[in-house]
Amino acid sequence: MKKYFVIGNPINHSLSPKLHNYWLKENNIDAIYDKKKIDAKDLQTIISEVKEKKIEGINVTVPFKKAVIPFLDKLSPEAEQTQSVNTIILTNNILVGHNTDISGFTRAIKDLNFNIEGKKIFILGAGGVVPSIIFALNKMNVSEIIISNRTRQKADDLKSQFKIINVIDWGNIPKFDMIINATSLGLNNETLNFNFSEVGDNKLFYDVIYNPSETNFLKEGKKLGNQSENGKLMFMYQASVSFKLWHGVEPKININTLKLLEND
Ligand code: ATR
(Lines of atoms letter the chains of each structure in order from A and count residues from 1; the text may use other names and numbers.)
(Lines give C-alpha, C1' and ligand atoms only; values in the text may rest on other atoms or scores of the structure.)
Protein backbone atom coordinates (compact mmCIF):
# COMPACT_ATOMS: atom_id res chain seq x y z
CA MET A 1 0.00 0.00 0.00
CA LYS A 2 1.24 3.48 -0.88
CA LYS A 3 2.37 5.53 2.11
CA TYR A 4 2.21 9.27 2.70
CA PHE A 5 3.34 11.26 5.74
CA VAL A 6 3.16 14.69 7.25
CA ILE A 7 6.39 15.44 9.11
CA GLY A 8 6.94 18.14 11.72
CA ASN A 9 7.66 18.81 15.37
CA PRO A 10 5.28 19.02 17.17
CA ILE A 11 2.95 17.02 14.94
CA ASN A 12 0.28 15.75 17.29
CA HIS A 13 -2.11 18.60 16.45
CA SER A 14 -2.01 17.92 12.70
CA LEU A 15 -5.37 17.19 11.12
CA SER A 16 -3.81 16.38 7.74
CA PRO A 17 -4.06 12.57 8.25
CA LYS A 18 -7.79 12.82 9.00
CA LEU A 19 -8.44 14.86 5.89
CA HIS A 20 -6.18 12.98 3.47
CA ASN A 21 -7.39 9.56 4.65
CA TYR A 22 -11.00 10.71 4.19
CA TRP A 23 -10.24 11.80 0.61
CA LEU A 24 -8.25 8.61 -0.13
CA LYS A 25 -11.25 6.52 0.88
CA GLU A 26 -13.70 8.73 -1.00
CA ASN A 27 -11.63 8.39 -4.18
CA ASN A 28 -11.01 4.63 -3.73
CA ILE A 29 -7.26 5.10 -3.60
CA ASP A 30 -5.35 2.28 -1.91
CA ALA A 31 -3.00 4.34 0.25
CA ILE A 32 -2.51 5.49 3.81
CA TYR A 33 -1.49 8.88 5.22
CA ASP A 34 0.12 9.14 8.66
CA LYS A 35 1.90 11.71 10.80
CA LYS A 36 5.49 11.43 11.98
CA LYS A 37 7.24 13.52 14.60
CA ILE A 38 10.86 13.91 13.60
CA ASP A 39 14.01 15.81 14.53
CA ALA A 40 16.11 17.79 12.05
CA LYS A 41 18.69 14.98 11.99
CA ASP A 42 16.06 12.57 10.59
CA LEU A 43 15.18 14.72 7.56
CA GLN A 44 17.70 13.25 5.15
CA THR A 45 16.70 9.66 5.90
CA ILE A 46 12.98 10.17 5.56
CA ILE A 47 13.32 12.17 2.35
CA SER A 48 15.61 9.52 0.86
CA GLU A 49 12.78 7.05 1.42
CA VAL A 50 10.75 8.99 -1.13
CA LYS A 51 13.55 8.60 -3.65
CA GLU A 52 13.66 4.86 -2.86
CA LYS A 53 9.86 4.75 -3.36
CA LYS A 54 9.27 3.44 0.15
CA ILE A 55 7.20 6.57 0.73
CA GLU A 56 5.14 8.14 -2.08
CA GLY A 57 4.85 11.66 -0.76
CA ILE A 58 5.49 13.92 2.22
CA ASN A 59 3.81 17.03 3.60
CA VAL A 60 6.13 19.21 5.63
CA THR A 61 5.05 21.43 8.48
CA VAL A 62 6.62 23.61 11.20
CA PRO A 63 9.58 23.92 11.67
CA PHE A 64 10.99 22.10 8.61
CA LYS A 65 9.55 23.93 5.57
CA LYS A 66 12.92 25.49 4.82
CA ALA A 67 15.15 22.83 6.33
CA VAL A 68 14.04 20.16 3.82
CA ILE A 69 15.29 22.16 0.84
CA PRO A 70 18.94 20.94 0.79
CA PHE A 71 17.71 17.34 0.49
CA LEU A 72 15.59 17.96 -2.62
CA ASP A 73 16.65 17.92 -6.31
CA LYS A 74 14.36 20.67 -7.53
CA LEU A 75 11.88 23.28 -6.31
CA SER A 76 8.71 24.61 -7.95
CA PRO A 77 8.98 28.34 -8.74
CA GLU A 78 6.75 29.20 -5.74
CA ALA A 79 8.80 27.04 -3.37
CA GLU A 80 11.96 28.59 -4.75
CA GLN A 81 10.77 32.15 -4.27
CA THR A 82 9.46 31.61 -0.76
CA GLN A 83 12.18 29.13 0.28
CA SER A 84 9.34 27.14 1.78
CA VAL A 85 8.29 23.59 0.92
CA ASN A 86 5.20 21.85 2.26
CA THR A 87 4.80 19.05 -0.31
CA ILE A 88 7.36 16.57 -1.61
CA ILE A 89 6.83 14.32 -4.60
CA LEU A 90 9.03 12.13 -6.80
CA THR A 91 8.56 13.10 -10.45
CA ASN A 92 10.59 11.18 -13.08
CA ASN A 93 12.96 10.13 -10.30
CA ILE A 94 13.52 13.74 -9.30
CA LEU A 95 12.64 14.84 -5.78
CA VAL A 96 10.56 17.98 -6.18
CA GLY A 97 9.51 20.39 -3.42
CA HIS A 98 6.26 22.30 -3.90
CA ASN A 99 4.56 25.03 -1.93
CA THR A 100 0.78 24.63 -1.79
CA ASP A 101 0.32 27.09 1.11
CA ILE A 102 0.37 29.92 -1.43
CA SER A 103 -2.56 28.65 -3.47
CA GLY A 104 -4.27 27.53 -0.24
CA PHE A 105 -4.22 31.08 1.09
CA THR A 106 -5.11 32.64 -2.28
CA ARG A 107 -8.13 30.41 -2.82
CA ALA A 108 -9.33 30.91 0.75
CA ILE A 109 -9.23 34.70 0.34
CA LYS A 110 -11.00 34.52 -3.02
CA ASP A 111 -13.85 32.60 -1.38
CA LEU A 112 -14.45 35.49 1.01
CA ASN A 113 -16.64 38.46 0.43
CA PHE A 114 -13.60 40.76 0.59
CA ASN A 115 -11.94 42.52 -2.32
CA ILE A 116 -8.28 42.46 -1.38
CA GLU A 117 -6.86 44.40 -4.34
CA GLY A 118 -5.29 47.71 -3.32
CA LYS A 119 -5.75 46.96 0.37
CA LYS A 120 -3.36 47.59 3.24
CA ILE A 121 -2.39 44.38 5.05
CA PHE A 122 -0.91 44.05 8.54
CA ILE A 123 0.67 40.69 9.44
CA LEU A 124 1.48 39.64 12.99
CA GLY A 125 4.23 37.02 13.13
CA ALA A 126 7.18 35.96 11.00
CA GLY A 127 7.05 32.16 11.26
CA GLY A 128 7.01 29.34 8.74
CA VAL A 129 3.86 30.25 6.82
CA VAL A 130 4.49 34.00 6.47
CA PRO A 131 6.69 33.92 3.33
CA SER A 132 3.86 32.11 1.52
CA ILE A 133 1.29 34.64 2.72
CA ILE A 134 3.46 37.58 1.60
CA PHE A 135 4.01 35.95 -1.80
CA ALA A 136 0.28 35.34 -2.25
CA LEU A 137 -0.71 38.85 -1.12
CA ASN A 138 1.77 40.40 -3.49
CA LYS A 139 0.33 38.39 -6.39
CA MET A 140 -3.15 39.58 -5.39
CA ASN A 141 -1.98 43.19 -5.81
CA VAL A 142 -2.44 44.52 -2.30
CA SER A 143 -1.14 48.06 -1.82
CA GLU A 144 1.02 47.54 1.27
CA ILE A 145 2.24 44.74 3.53
CA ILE A 146 3.34 45.64 7.05
CA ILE A 147 4.87 43.01 9.32
CA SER A 148 5.41 42.97 13.05
CA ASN A 149 7.02 40.19 15.02
CA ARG A 150 7.87 39.83 18.70
CA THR A 151 11.44 39.01 17.68
CA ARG A 152 12.08 41.90 15.31
CA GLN A 153 15.11 40.25 13.67
CA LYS A 154 12.92 37.57 12.09
CA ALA A 155 10.73 40.24 10.47
CA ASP A 156 13.86 42.08 9.28
CA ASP A 157 15.11 38.82 7.73
CA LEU A 158 11.82 38.60 5.80
CA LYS A 159 12.40 42.15 4.60
CA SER A 160 15.65 41.09 2.97
CA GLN A 161 13.76 38.29 1.22
CA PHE A 162 10.76 40.47 0.25
CA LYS A 163 11.82 44.06 -0.33
CA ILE A 164 8.21 45.22 -0.68
CA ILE A 165 7.28 44.70 2.98
CA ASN A 166 7.55 47.23 5.80
CA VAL A 167 8.54 46.17 9.29
CA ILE A 168 7.32 47.87 12.46
CA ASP A 169 8.03 47.25 16.15
CA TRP A 170 5.93 44.72 18.03
CA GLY A 171 3.08 46.43 19.86
CA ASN A 172 2.43 49.17 17.27
CA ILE A 173 -0.75 49.11 15.22
CA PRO A 174 -0.70 50.84 11.83
CA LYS A 175 -3.76 51.71 9.71
CA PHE A 176 -4.89 48.58 7.85
CA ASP A 177 -7.76 47.00 5.93
CA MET A 178 -6.88 43.42 6.82
CA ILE A 179 -4.97 42.05 9.78
CA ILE A 180 -3.58 38.50 9.78
CA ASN A 181 -2.61 36.65 12.92
CA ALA A 182 0.19 34.36 11.77
CA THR A 183 1.59 33.81 15.26
CA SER A 184 0.90 30.68 17.24
CA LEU A 185 -0.80 32.79 19.93
CA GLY A 186 -4.35 31.56 20.20
CA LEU A 187 -3.70 27.86 19.74
CA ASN A 188 -4.11 27.48 23.50
CA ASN A 189 -6.59 30.30 23.96
CA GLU A 190 -3.94 32.89 24.74
CA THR A 191 -4.70 36.54 24.01
CA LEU A 192 -2.56 38.93 21.99
CA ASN A 193 -1.89 41.99 24.12
CA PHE A 194 -3.00 44.50 21.51
CA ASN A 195 -5.61 47.18 21.93
CA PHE A 196 -7.62 47.14 18.72
CA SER A 197 -10.30 49.59 19.91
CA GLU A 198 -8.99 52.35 17.61
CA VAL A 199 -8.80 50.35 14.39
CA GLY A 200 -12.38 51.04 13.35
CA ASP A 201 -14.79 48.61 11.72
CA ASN A 202 -15.25 46.97 8.31
CA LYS A 203 -11.80 45.44 8.44
CA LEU A 204 -11.00 41.79 7.92
CA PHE A 205 -9.53 39.93 10.88
CA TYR A 206 -7.94 36.73 9.56
CA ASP A 207 -6.39 34.05 11.74
CA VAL A 208 -4.23 31.30 10.27
CA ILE A 209 -5.26 29.15 13.24
CA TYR A 210 -8.36 26.98 12.67
CA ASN A 211 -8.40 25.04 15.90
CA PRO A 212 -9.87 26.62 18.05
CA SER A 213 -12.20 27.88 15.33
CA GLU A 214 -12.53 31.27 16.98
CA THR A 215 -9.41 32.61 18.71
CA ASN A 216 -9.62 35.57 21.09
CA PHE A 217 -8.12 37.64 18.27
CA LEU A 218 -11.08 36.82 16.02
CA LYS A 219 -13.60 37.33 18.85
CA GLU A 220 -12.17 40.78 19.51
CA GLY A 221 -12.26 41.74 15.81
CA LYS A 222 -15.87 40.63 15.54
CA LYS A 223 -16.89 42.48 18.68
CA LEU A 224 -15.57 45.69 17.14
CA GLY A 225 -17.74 45.23 14.04
CA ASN A 226 -15.27 43.56 11.70
CA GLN A 227 -15.41 40.54 9.43
CA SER A 228 -13.53 37.57 10.88
CA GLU A 229 -12.24 34.40 9.28
CA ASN A 230 -10.17 31.46 10.52
CA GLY A 231 -7.58 29.39 8.64
CA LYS A 232 -9.81 26.39 7.96
CA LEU A 233 -10.26 26.97 4.23
CA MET A 234 -6.61 27.80 3.76
CA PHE A 235 -5.75 24.49 5.37
CA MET A 236 -8.30 22.63 3.23
CA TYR A 237 -7.12 24.16 0.00
CA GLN A 238 -3.40 23.61 0.63
CA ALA A 239 -4.24 19.97 1.38
CA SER A 240 -6.36 19.63 -1.76
CA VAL A 241 -3.57 20.98 -3.97
CA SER A 242 -1.11 18.48 -2.42
CA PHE A 243 -3.65 15.69 -2.96
CA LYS A 244 -4.02 16.67 -6.62
CA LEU A 245 -0.24 16.69 -7.10
CA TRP A 246 0.08 13.19 -5.67
CA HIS A 247 -3.06 11.50 -6.96
CA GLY A 248 -4.08 13.56 -9.99
CA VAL A 249 -7.59 14.04 -8.59
CA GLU A 250 -9.01 17.22 -7.12
CA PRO A 251 -10.70 16.14 -3.86
CA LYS A 252 -14.01 17.60 -2.72
CA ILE A 253 -14.22 20.32 -0.10
CA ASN A 254 -17.67 20.36 1.45
CA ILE A 255 -19.55 20.29 4.72
CA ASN A 256 -18.25 16.78 5.51
CA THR A 257 -14.60 17.70 5.10
CA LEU A 258 -15.11 20.93 7.06
CA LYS A 259 -16.67 18.86 9.87
CA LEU A 260 -13.53 16.71 10.06
CA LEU A 261 -11.62 19.72 11.34
CA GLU A 262 -13.93 20.43 14.24
CA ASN A 263 -12.67 19.77 17.75
CA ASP A 264 -12.55 16.10 18.64
P1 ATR B 1 8.51 29.07 13.60
O2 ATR B 1 8.84 30.43 14.16
O3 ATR B 1 9.36 27.96 14.15
O4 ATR B 1 8.38 29.03 12.12
P5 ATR B 1 5.70 29.26 13.80
O6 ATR B 1 4.69 28.53 14.64
O7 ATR B 1 5.53 29.25 12.33
O8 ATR B 1 7.10 28.71 14.20
O9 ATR B 1 5.80 30.78 14.26
C10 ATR B 1 5.52 31.17 15.50
C11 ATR B 1 5.21 32.66 15.44
O12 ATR B 1 4.43 33.02 16.58
C13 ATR B 1 6.46 33.53 15.50
O14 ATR B 1 6.24 34.70 14.74
C15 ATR B 1 6.57 33.83 16.99
O16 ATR B 1 7.27 34.99 17.32
P17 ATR B 1 8.85 34.94 17.62
O18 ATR B 1 9.52 34.93 16.28
O19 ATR B 1 9.12 36.14 18.41
O20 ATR B 1 9.10 33.65 18.40
C21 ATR B 1 5.12 34.02 17.34
N22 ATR B 1 4.85 33.83 18.76
C23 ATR B 1 4.83 32.67 19.44
N24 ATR B 1 4.55 32.89 20.76
C25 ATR B 1 4.39 34.24 20.87
C26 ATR B 1 4.10 35.12 21.99
N27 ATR B 1 3.90 34.64 23.23
N28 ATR B 1 4.01 36.45 21.75
C29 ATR B 1 4.20 36.94 20.51
N30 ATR B 1 4.48 36.18 19.42
C31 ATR B 1 4.58 34.85 19.61
Ligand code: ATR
Contents of the next structure:
Amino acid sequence: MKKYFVIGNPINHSLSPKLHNYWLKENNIDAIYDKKKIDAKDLQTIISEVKEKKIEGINVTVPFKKAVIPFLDKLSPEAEQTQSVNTIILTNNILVGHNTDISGFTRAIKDLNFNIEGKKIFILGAGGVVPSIIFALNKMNVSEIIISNRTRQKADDLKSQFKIINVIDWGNIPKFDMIINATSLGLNNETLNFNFSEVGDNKLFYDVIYNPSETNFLKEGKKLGNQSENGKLMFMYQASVSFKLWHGVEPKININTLKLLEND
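So the form predicted in complex with this ligand is up there; where is the form predicted alone?
One chain, no partners, no other molecules: that is all that follows.
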Protein backbone atom coordinates (compact mmCIF):
# COMPACT_ATOMS: atom_id res chain seq x y z
CA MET A 1 0.00 0.00 0.00
CA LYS A 2 1.33 3.43 -0.96
CA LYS A 3 1.93 5.93 1.82
CA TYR A 4 1.46 9.72 1.81
CA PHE A 5 2.00 12.21 4.61
CA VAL A 6 1.47 15.81 5.59
CA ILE A 7 4.35 17.10 7.71
CA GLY A 8 4.40 20.15 9.96
CA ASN A 9 4.59 21.44 13.52
CA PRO A 10 1.93 21.86 14.86
CA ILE A 11 0.02 19.26 12.85
CA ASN A 12 -2.82 18.09 15.09
CA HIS A 13 -5.34 20.52 13.54
CA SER A 14 -4.75 19.26 9.98
CA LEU A 15 -7.73 17.68 8.26
CA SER A 16 -5.61 16.62 5.27
CA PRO A 17 -5.74 12.91 6.20
CA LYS A 18 -9.52 13.00 6.49
CA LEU A 19 -9.88 14.63 3.05
CA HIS A 20 -7.23 12.64 1.17
CA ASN A 21 -8.31 9.28 2.60
CA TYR A 22 -11.91 10.07 1.59
CA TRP A 23 -10.76 10.80 -1.97
CA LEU A 24 -8.52 7.70 -2.06
CA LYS A 25 -11.48 5.51 -1.11
CA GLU A 26 -13.81 7.30 -3.53
CA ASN A 27 -11.36 6.68 -6.40
CA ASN A 28 -10.46 3.10 -5.40
CA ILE A 29 -6.79 3.92 -4.91
CA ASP A 30 -4.82 1.52 -2.72
CA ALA A 31 -3.04 4.08 -0.53
CA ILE A 32 -3.14 5.69 2.89
CA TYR A 33 -2.50 9.27 3.97
CA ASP A 34 -1.41 10.27 7.47
CA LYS A 35 -0.02 13.27 9.37
CA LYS A 36 3.38 13.45 11.01
CA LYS A 37 4.65 16.05 13.46
CA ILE A 38 8.35 16.64 12.88
CA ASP A 39 11.20 18.98 13.82
CA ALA A 40 13.53 20.72 11.36
CA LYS A 41 16.23 18.12 12.03
CA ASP A 42 13.90 15.39 10.68
CA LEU A 43 13.31 17.03 7.27
CA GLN A 44 16.17 15.46 5.35
CA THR A 45 15.33 11.95 6.60
CA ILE A 46 11.64 12.05 5.72
CA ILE A 47 12.23 13.62 2.30
CA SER A 48 14.91 11.02 1.49
CA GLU A 49 12.21 8.38 2.10
CA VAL A 50 10.36 9.75 -0.94
CA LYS A 51 13.54 9.34 -3.01
CA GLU A 52 13.83 5.77 -1.69
CA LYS A 53 10.15 5.19 -2.57
CA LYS A 54 9.22 4.31 1.00
CA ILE A 55 6.81 7.27 0.85
CA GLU A 56 5.05 8.24 -2.39
CA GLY A 57 4.39 11.88 -1.64
CA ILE A 58 4.42 14.56 1.03
CA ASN A 59 2.38 17.66 1.76
CA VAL A 60 4.24 20.36 3.69
CA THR A 61 2.67 22.82 6.09
CA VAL A 62 4.02 25.40 8.57
CA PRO A 63 6.80 26.02 9.36
CA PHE A 64 8.63 23.99 6.69
CA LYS A 65 7.42 25.31 3.31
CA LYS A 66 10.72 27.06 2.65
CA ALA A 67 12.93 24.83 4.80
CA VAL A 68 12.29 21.76 2.59
CA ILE A 69 13.72 23.41 -0.55
CA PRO A 70 17.43 22.55 -0.04
CA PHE A 71 16.53 18.84 0.08
CA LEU A 72 14.75 18.86 -3.31
CA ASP A 73 16.19 18.42 -6.82
CA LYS A 74 13.83 20.73 -8.67
CA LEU A 75 11.03 23.27 -8.11
CA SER A 76 7.97 24.00 -10.22
CA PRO A 77 7.94 27.60 -11.62
CA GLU A 78 5.41 28.70 -8.94
CA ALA A 79 7.41 27.12 -6.12
CA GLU A 80 10.57 28.74 -7.49
CA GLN A 81 9.02 32.21 -7.66
CA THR A 82 7.48 32.03 -4.19
CA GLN A 83 10.25 29.96 -2.58
CA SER A 84 7.44 27.97 -1.01
CA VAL A 85 6.69 24.26 -1.37
CA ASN A 86 3.64 22.41 -0.09
CA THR A 87 3.69 19.28 -2.26
CA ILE A 88 6.57 16.91 -2.95
CA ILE A 89 6.56 14.20 -5.60
CA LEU A 90 9.16 11.91 -7.18
CA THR A 91 9.09 12.30 -10.97
CA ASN A 92 11.56 10.25 -13.06
CA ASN A 93 13.63 9.76 -9.91
CA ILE A 94 13.80 13.54 -9.38
CA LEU A 95 12.38 15.09 -6.20
CA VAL A 96 10.14 17.93 -7.32
CA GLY A 97 8.60 20.60 -5.06
CA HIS A 98 5.27 22.12 -6.13
CA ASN A 99 3.19 24.98 -4.80
CA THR A 100 -0.53 24.26 -4.97
CA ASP A 101 -1.41 27.01 -2.45
CA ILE A 102 -1.46 29.65 -5.22
CA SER A 103 -4.19 27.97 -7.25
CA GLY A 104 -5.98 26.96 -4.03
CA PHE A 105 -6.21 30.56 -2.83
CA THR A 106 -7.09 31.92 -6.28
CA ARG A 107 -9.97 29.49 -6.80
CA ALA A 108 -11.27 30.04 -3.26
CA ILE A 109 -11.38 33.84 -3.69
CA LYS A 110 -13.06 33.53 -7.11
CA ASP A 111 -15.80 31.46 -5.44
CA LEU A 112 -16.62 34.31 -3.07
CA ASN A 113 -19.06 37.06 -3.92
CA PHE A 114 -16.32 39.68 -3.52
CA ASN A 115 -14.62 41.49 -6.40
CA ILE A 116 -10.97 41.72 -5.44
CA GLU A 117 -9.66 43.65 -8.45
CA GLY A 118 -8.36 47.12 -7.57
CA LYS A 119 -8.82 46.47 -3.83
CA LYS A 120 -6.46 47.18 -0.90
CA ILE A 121 -5.38 44.01 0.88
CA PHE A 122 -3.92 43.87 4.39
CA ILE A 123 -2.13 40.64 5.38
CA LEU A 124 -1.29 39.69 8.95
CA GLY A 125 1.72 37.36 9.00
CA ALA A 126 4.77 36.83 6.81
CA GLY A 127 5.48 33.09 6.86
CA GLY A 128 4.00 29.84 5.61
CA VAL A 129 1.46 30.53 2.92
CA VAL A 130 1.98 34.33 2.65
CA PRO A 131 4.34 34.30 -0.40
CA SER A 132 1.73 32.24 -2.27
CA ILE A 133 -1.05 34.67 -1.30
CA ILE A 134 1.01 37.68 -2.43
CA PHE A 135 1.76 35.96 -5.73
CA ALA A 136 -1.92 35.14 -6.28
CA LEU A 137 -3.17 38.61 -5.28
CA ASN A 138 -0.74 40.28 -7.66
CA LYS A 139 -2.07 38.12 -10.51
CA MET A 140 -5.62 39.13 -9.51
CA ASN A 141 -4.73 42.82 -9.99
CA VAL A 142 -5.29 44.19 -6.51
CA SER A 143 -4.28 47.83 -6.02
CA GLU A 144 -2.12 47.45 -2.90
CA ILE A 145 -0.78 44.71 -0.62
CA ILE A 146 0.20 45.71 2.93
CA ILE A 147 1.96 43.26 5.27
CA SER A 148 2.39 43.32 9.03
CA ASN A 149 4.19 40.70 11.09
CA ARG A 150 4.97 40.37 14.78
CA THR A 151 8.66 40.11 13.85
CA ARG A 152 9.16 43.06 11.50
CA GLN A 153 12.34 41.62 9.96
CA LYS A 154 10.42 38.69 8.49
CA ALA A 155 8.07 41.08 6.71
CA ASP A 156 11.01 43.16 5.47
CA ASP A 157 12.60 39.98 4.09
CA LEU A 158 9.39 39.35 2.13
CA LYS A 159 9.60 42.88 0.71
CA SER A 160 13.03 42.06 -0.72
CA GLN A 161 11.38 39.11 -2.47
CA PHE A 162 8.19 40.94 -3.51
CA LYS A 163 8.91 44.63 -4.21
CA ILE A 164 5.18 45.31 -4.69
CA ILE A 165 4.28 44.99 -0.99
CA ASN A 166 4.30 47.66 1.71
CA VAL A 167 5.32 46.77 5.27
CA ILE A 168 3.91 48.40 8.41
CA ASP A 169 4.54 47.83 12.11
CA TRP A 170 2.52 45.21 13.97
CA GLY A 171 -0.47 46.75 15.70
CA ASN A 172 -1.11 49.45 13.09
CA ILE A 173 -4.26 49.12 11.00
CA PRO A 174 -4.25 50.76 7.56
CA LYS A 175 -7.31 51.35 5.37
CA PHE A 176 -8.19 48.11 3.60
CA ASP A 177 -10.91 46.33 1.65
CA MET A 178 -9.83 42.83 2.63
CA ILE A 179 -7.84 41.64 5.64
CA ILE A 180 -6.22 38.19 5.73
CA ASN A 181 -5.10 36.46 8.90
CA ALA A 182 -2.20 34.30 7.76
CA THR A 183 -0.77 33.83 11.26
CA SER A 184 -1.37 30.75 13.40
CA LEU A 185 -3.18 32.92 15.97
CA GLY A 186 -6.60 31.38 16.15
CA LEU A 187 -5.69 27.71 15.92
CA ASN A 188 -6.16 27.50 19.68
CA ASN A 189 -8.83 30.21 19.95
CA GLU A 190 -6.29 32.99 20.55
CA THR A 191 -7.28 36.58 19.80
CA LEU A 192 -5.21 38.97 17.69
CA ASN A 193 -5.73 41.92 20.07
CA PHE A 194 -6.39 44.37 17.23
CA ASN A 195 -9.06 47.03 17.53
CA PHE A 196 -11.05 46.76 14.29
CA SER A 197 -13.93 48.97 15.46
CA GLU A 198 -12.90 51.84 13.17
CA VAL A 199 -12.42 49.89 9.92
CA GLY A 200 -16.04 50.22 8.78
CA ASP A 201 -18.20 47.57 7.16
CA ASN A 202 -18.42 45.84 3.75
CA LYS A 203 -14.91 44.50 4.15
CA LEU A 204 -13.82 40.90 3.75
CA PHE A 205 -12.24 39.23 6.78
CA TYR A 206 -10.44 36.11 5.55
CA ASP A 207 -8.67 33.57 7.74
CA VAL A 208 -6.45 30.89 6.21
CA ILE A 209 -7.23 28.77 9.28
CA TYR A 210 -10.03 26.28 8.58
CA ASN A 211 -10.03 24.32 11.84
CA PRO A 212 -11.61 25.76 13.98
CA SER A 213 -14.06 26.88 11.31
CA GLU A 214 -14.70 30.26 12.98
CA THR A 215 -11.77 31.93 14.72
CA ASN A 216 -12.17 34.92 17.04
CA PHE A 217 -10.81 37.05 14.18
CA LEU A 218 -13.70 35.98 11.93
CA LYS A 219 -16.25 36.39 14.71
CA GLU A 220 -15.12 39.97 15.26
CA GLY A 221 -15.26 40.77 11.55
CA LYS A 222 -18.79 39.42 11.29
CA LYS A 223 -19.90 41.27 14.43
CA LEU A 224 -18.77 44.54 12.81
CA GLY A 225 -20.92 43.90 9.72
CA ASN A 226 -18.29 42.45 7.43
CA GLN A 227 -18.14 39.36 5.25
CA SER A 228 -16.06 36.63 6.87
CA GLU A 229 -14.61 33.48 5.30
CA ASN A 230 -12.33 30.76 6.58
CA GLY A 231 -9.67 28.87 4.63
CA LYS A 232 -11.68 25.71 4.04
CA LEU A 233 -12.16 26.15 0.29
CA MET A 234 -8.53 27.16 -0.18
CA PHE A 235 -7.52 24.05 1.77
CA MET A 236 -9.72 21.80 -0.37
CA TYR A 237 -8.64 23.33 -3.69
CA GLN A 238 -4.93 23.14 -2.94
CA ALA A 239 -5.42 19.54 -1.73
CA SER A 240 -7.21 18.61 -4.96
CA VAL A 241 -4.23 19.84 -7.03
CA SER A 242 -1.84 17.81 -4.85
CA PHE A 243 -4.09 14.76 -5.26
CA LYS A 244 -4.06 15.12 -9.05
CA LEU A 245 -0.26 15.51 -9.13
CA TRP A 246 0.14 12.26 -7.20
CA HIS A 247 -2.66 10.12 -8.63
CA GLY A 248 -3.49 11.64 -12.04
CA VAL A 249 -7.12 11.99 -10.95
CA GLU A 250 -8.98 15.21 -10.17
CA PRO A 251 -11.05 14.52 -7.03
CA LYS A 252 -14.58 15.84 -6.62
CA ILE A 253 -15.23 18.88 -4.47
CA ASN A 254 -18.93 18.95 -3.70
CA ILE A 255 -21.45 19.16 -0.89
CA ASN A 256 -20.29 15.79 0.49
CA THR A 257 -16.70 16.98 0.71
CA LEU A 258 -17.78 20.17 2.48
CA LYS A 259 -19.90 18.17 4.94
CA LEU A 260 -16.98 15.85 5.61
CA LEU A 261 -14.94 18.74 6.96
CA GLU A 262 -17.85 20.40 8.75
CA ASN A 263 -18.48 17.26 10.76
CA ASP A 264 -15.05 17.37 12.39
